[in-house]
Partner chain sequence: MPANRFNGFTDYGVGIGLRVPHYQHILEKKPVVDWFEIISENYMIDGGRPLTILDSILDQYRVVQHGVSMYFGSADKLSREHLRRLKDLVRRTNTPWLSDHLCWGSVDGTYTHDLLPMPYTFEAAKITAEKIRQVQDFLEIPIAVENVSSYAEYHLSEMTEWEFLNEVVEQADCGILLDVNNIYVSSQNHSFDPHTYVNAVPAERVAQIHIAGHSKFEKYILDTHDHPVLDPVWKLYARAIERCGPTATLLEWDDRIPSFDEVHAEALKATRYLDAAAQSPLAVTA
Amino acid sequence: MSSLAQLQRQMATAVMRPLTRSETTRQRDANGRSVAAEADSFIKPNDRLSSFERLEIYNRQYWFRLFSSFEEDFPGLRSIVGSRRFNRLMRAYLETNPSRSFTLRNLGSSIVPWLQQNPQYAEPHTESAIAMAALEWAHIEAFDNARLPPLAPDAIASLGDETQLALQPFVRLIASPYAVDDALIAIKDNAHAAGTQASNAVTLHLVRRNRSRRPKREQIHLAVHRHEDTVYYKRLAFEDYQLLRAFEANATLSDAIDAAFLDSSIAEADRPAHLQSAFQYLMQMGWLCLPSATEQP
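Go ahead and give me the chain we just looked at alone, the form predicted in complex with the partner chain.
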């Protein structure tokens, strides 16, 4: 290994080491070794700062940057679990899920499976917390995922039963036992009404001061989607959700229609009309495309 790689591993380990509760650099590493001695070994002190203090500037900057990004992305999750628990949850998540992407946009990409594996961080509101986190991550994806060439409105009539279709990447589907959409809109409206347009820093401050706003228990199915560059949450009928889930998995037209009415309470006679209405909406919104369009070059 080059001395450059060796130094960078040493520095990165020190910079990404978790802070103390009072947000300072730890005196000892996980093995009980002195962090000051470690810093002395590769960082020069100056006449005002020790090697440890110089390392601490970077150590704190690293964590504050990640905290700020995560807090900005998940105000709904914070509102459900409360500020103190959210801080614990955020630190534990980021310690085990550091950024693996050139952009902080992807920092929360593993939050839902992580919460499922670590429910204790959201107790006693684990179920609604997971639902909210899923909605907030879907919002991030819907905001800037690709809009591929949509299936032309007149193309649907000429498709065979075995034609595979796909859901546009800017449409994300959520099934939730809580009305997380209403709760998140209320949280954002509240922050907005409090005058948070000046900067993100102010937004976060105000969201923190809000009382906890937990969603009502209600089974919902949602399409989180982008229309004219704005993200919307559209509630879906169970059958429409099932239909879109099937397209998300690149199902054939006939399989998707079968999936839509599995466990459906819609009478057989009413199903054609329901489907016609659903496809009319999907075509109008451009939510469907061919699977080949979703394949990366």
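Mind pulling up the form predicted on its own next to the form predicted in complex with the partner chain we just looked at?
We keep it simple here and write out only the one chain, dropping partners and molecules.
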């Protein structure tokens, strides 16, 4: 390894080292070595700041940027658990899931499984916190994920029972025991009214009822999707959710229809009309594509 590469790794390690609880640079590293001595080995002091103090500027700014990005992406989670508990949750999560990407967009990619494994950080509202985090991560994915060539309307007539279909990557599906969509929209609307910046600079142009900050218990099924650079939350019938979940797994048309009506309360005679309406909407929105499209680099 070149001396430059070694210096870059040393600097990165020092800058990315977690802060103390008082948001200052740690005096010693994980092995008990002096961080001040480490800083002296590769950072020059000046007439105002020591090597350690110069390092601390970068160390603190790095972590403050991570905190800011995480807070912007998960305002709903913060609202549910409260600011003090959210700060503890955020620090614990980021220390065990440090940024590994060139973009901060991926910072919260592991938040849902992490909360499932560490429920104590969201108590006593763990279940609703996990549901909200799932929605907020789906929001990020819906905003950024690719839009592939949609299934052409004239292709519907040629579909057979064994034809495989796929769901567009920008459509994310959520099943939640809480009305997290209503709650998150209310939180974002309150933030806009207060003049604060909304997560991902995306405005949700939706009007909903019963807007409380903490989600009420209600089983819902959602499609989180993007349309003209805006993210929307569409509530789905149980059958439509099951249909889309099957397409998400690249199911055949026949298997997807079977999955849609598994445990359904819709009468057999009414199912063709339901399917016709569902497919009309899916084609209109361009949510379906061929599995081969999702495999393209």
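The shown structure was predicted, so the numbers you read here are calculated from the model rather than taken from an experiment. Rigid core here is just the name for the largest C-alpha set that superposes within 1.5 Å across the two forms. Positions refer to the first chain, counted from 1.
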Can you let me know which of Asn250, Ser69, Val112, Glu127 is the hinge position, looking at how the rigid parts move between these two forms? Ser69
Interdomain rotation angle between these two forms - two rigid parts, degrees: 10
